[in-house]
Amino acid sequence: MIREARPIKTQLAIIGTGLGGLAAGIFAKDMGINTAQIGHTGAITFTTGYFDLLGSLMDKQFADPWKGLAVLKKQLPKHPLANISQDDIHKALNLFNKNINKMGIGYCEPGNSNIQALLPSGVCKPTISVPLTMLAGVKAKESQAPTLIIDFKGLQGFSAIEFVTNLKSLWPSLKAERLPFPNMDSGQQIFAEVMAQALEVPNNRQRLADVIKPLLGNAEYLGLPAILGIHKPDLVHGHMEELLGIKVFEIPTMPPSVPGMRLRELFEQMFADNSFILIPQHKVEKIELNNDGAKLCFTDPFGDVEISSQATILATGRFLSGGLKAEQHGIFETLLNIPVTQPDGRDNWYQEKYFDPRGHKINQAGVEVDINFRPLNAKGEPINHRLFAAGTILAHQDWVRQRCGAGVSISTAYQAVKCAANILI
């Protein structure tokens, strides 16, 4: 039997659901661009919720980052940042954030320097925008403030005292102390996202406090692993400090992280309504490219769906998140089997010292795309006029180590949104 696919008709279609594909749908949403978005959970739980500009190049850090990127234009003139004018990016980062904060995530504003931002291991990575609930660690930081770092029996991925260790030469008031957490006290391990959704009920707030209080001396700040709720974090934190009577601020743990969870969770449930149709949890099978734009093909639980676009983002990422696979004989592109530059060989793709600050070779491989940001056939040609790349799988990009994944991610999906606007009906 044959199955009728419902249809869907759209004036742009976004396939990624990461750090690029949220940028692309809140620049299209901003300007009023029908869109339909599909994609699975992608790599954005893995994230600290930073978001990065610039922050080093060939083991050389930036304090400006706006200076690093001048730097970076002479240096890899193809970095997809190179190919993007400062005040575009200066316009992407700030309505980015602009956009988050309005959703319901605070943020700090991007401003003119990096913030070293803090790390669970107990080191510092430089960024240039945190959430407003981890922003007074960088200053408790850097006034060296007495503050008391804490973790909980059972948690894996965080440790105070492998943190306060770690920083005790750069920082001598920090102490740490492990606590068992409200509820959760059974010995066995707890996860980072369940003590995060018990925080947003205000009695657990009020027993975690009433457990910490004791503790605080002459702590003037307290910081936590960031578990100060998925939902309303802002006002989960704004509650304990109020609690407790000082500071506080998360620390990120590791992977998979409650800040990339808030993001996710904020993109799926604030996004929808009749002008962007969301479709999480879900991976495009087809795409097939015309004049017209492209028709893009998946199945969910109530059968086929078949969705027409005037214009397709691919925002789908790199190896973790499934836009890029790396087999026995090279690196593919997944979906549409675009040419992906890569190093000649697999015994190119990495260099003989894992620190070497030259970085690997494999992590710049990527999708080669035009100043339209449109992806580029085996001739250096379009291979769809309609067709458009934006983030993490693009190439001569090393974001990892140059610090810069939401850069590229911001600022390559606004060029992208940009560029397919200017050909939309």
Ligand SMILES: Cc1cc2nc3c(=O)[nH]c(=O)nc-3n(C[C@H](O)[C@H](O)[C@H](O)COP(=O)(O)OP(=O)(O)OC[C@H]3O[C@@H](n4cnc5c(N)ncnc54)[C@H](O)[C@@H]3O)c2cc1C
Second form
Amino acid sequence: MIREARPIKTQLAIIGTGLGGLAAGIFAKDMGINTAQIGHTGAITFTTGYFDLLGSLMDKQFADPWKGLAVLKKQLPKHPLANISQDDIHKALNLFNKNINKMGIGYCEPGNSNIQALLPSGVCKPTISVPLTMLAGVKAKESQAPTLIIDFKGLQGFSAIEFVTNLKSLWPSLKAERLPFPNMDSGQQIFAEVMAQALEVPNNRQRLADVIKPLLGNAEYLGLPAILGIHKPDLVHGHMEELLGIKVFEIPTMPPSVPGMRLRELFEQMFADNSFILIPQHKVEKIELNNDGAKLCFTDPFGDVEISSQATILATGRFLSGGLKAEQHGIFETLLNIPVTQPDGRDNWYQEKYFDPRGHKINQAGVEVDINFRPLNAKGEPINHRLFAAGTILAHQDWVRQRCGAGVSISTAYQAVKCAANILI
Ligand SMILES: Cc1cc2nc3c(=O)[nH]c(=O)nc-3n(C[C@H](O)[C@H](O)[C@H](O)COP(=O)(O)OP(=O)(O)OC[C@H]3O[C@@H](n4cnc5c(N)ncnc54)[C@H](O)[C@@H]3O)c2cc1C
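Please give the other form, namely the form predicted together with the named molecule, since only the form predicted alone has been shown so far.
Now the complete complex, all chains and molecules, led by this one.
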């Protein structure tokens, strides 16, 4: 029997639903482009929820990421952020934030300087925008206000004692307490996402506030792991502040993280409409490029699907999400076998010292693009004039060390969508 594929025709196809894909989807929708997007879970569920623009280069940390970008342009001219104007980076970050806020998760506006945001182990990192549920933590630390940090029996990935111990010398009025989480106090392991779902029920928030209240003492702030709901974190956060009568802030946990899940869920719930088809939990299995665009093929429980697109954006991420694959003889791009810029041989993937300030060369491996964000073949020519790439699959950036994950993903997605829009009918 011949199986007929279900056809989908679209102007733009976006491959990947990570931060780069999500941003590309938002920009495409904003520009009124008819879009189909397909992707599985990826690195986004591991993020802290902070949007980093540029935190450091070599060992130098930047209080002002915009000044940092000027340094980056000189020192690393091939870095994806070095080839985008600051004006466009600004526009991309602002448009992305505006849309995320409108869709239902509050983020503070990206400003002129980096925020020192709290990490689960009690250290800080420079970032440009944080969820509103986390913002009070930055202020509490700056003012060294009396603050209670709590964690929960059975929750892995966040320890109030570790957090307080590591920050105590800078923030002497910090205190730690461990509590049982209401109705999850059997002593077994408990999970942040399950607690977050439980806190979407107002009665559970009341029960939690009842156990926290007697411990507050003179605290002006309460810090707790990121568990304040999945779908309406700002509402849950506001209610907890009301119940406790003090400022409350979330601290990211170790991955997988609730703030990353929130972004993904938000996208899945808010995006699909007549002009936007979102196919979550699937991966493109085959792609054929031609003069008119591309054919993307995959199979879902109802059979084969074929998406025909005039333009395609590849935002498949790096190793964790499956956009790149490291094998015995090298690093490969998984969907189209696009040449990957990489160190010369496995021996050169890593520096000898883990904390070498130059970073590990493997972390800069990726796909080369031209000024229009079109991936290049071995001769340095665009593989297809209708294929674009965005996000951390791009070469010459080390988002871990440079603290530029969201900055690279969002800004390159903005450029890729703008370039794709130019060739659409
Ligand atoms: C532990 C951790 C913590 C982080 N913390 C931060 C942070 O605090 N701040 C920050 O700015 N950044 C952070 N990042 C980095 C951030 O997650 C990445 O910069 C960002 O997610 C990259 O986005 P991306 O879209 O390029 O790739 P990814 O998010 O990796 O997404 C790639 C997508 O492509 C999909 N895909 C792959 N192959 C296919 C295929 N064949 N067909 C369809 N889809 C496919 C995957 O399913 C996935 O949806 C963190 C990352 C990790 C791992």
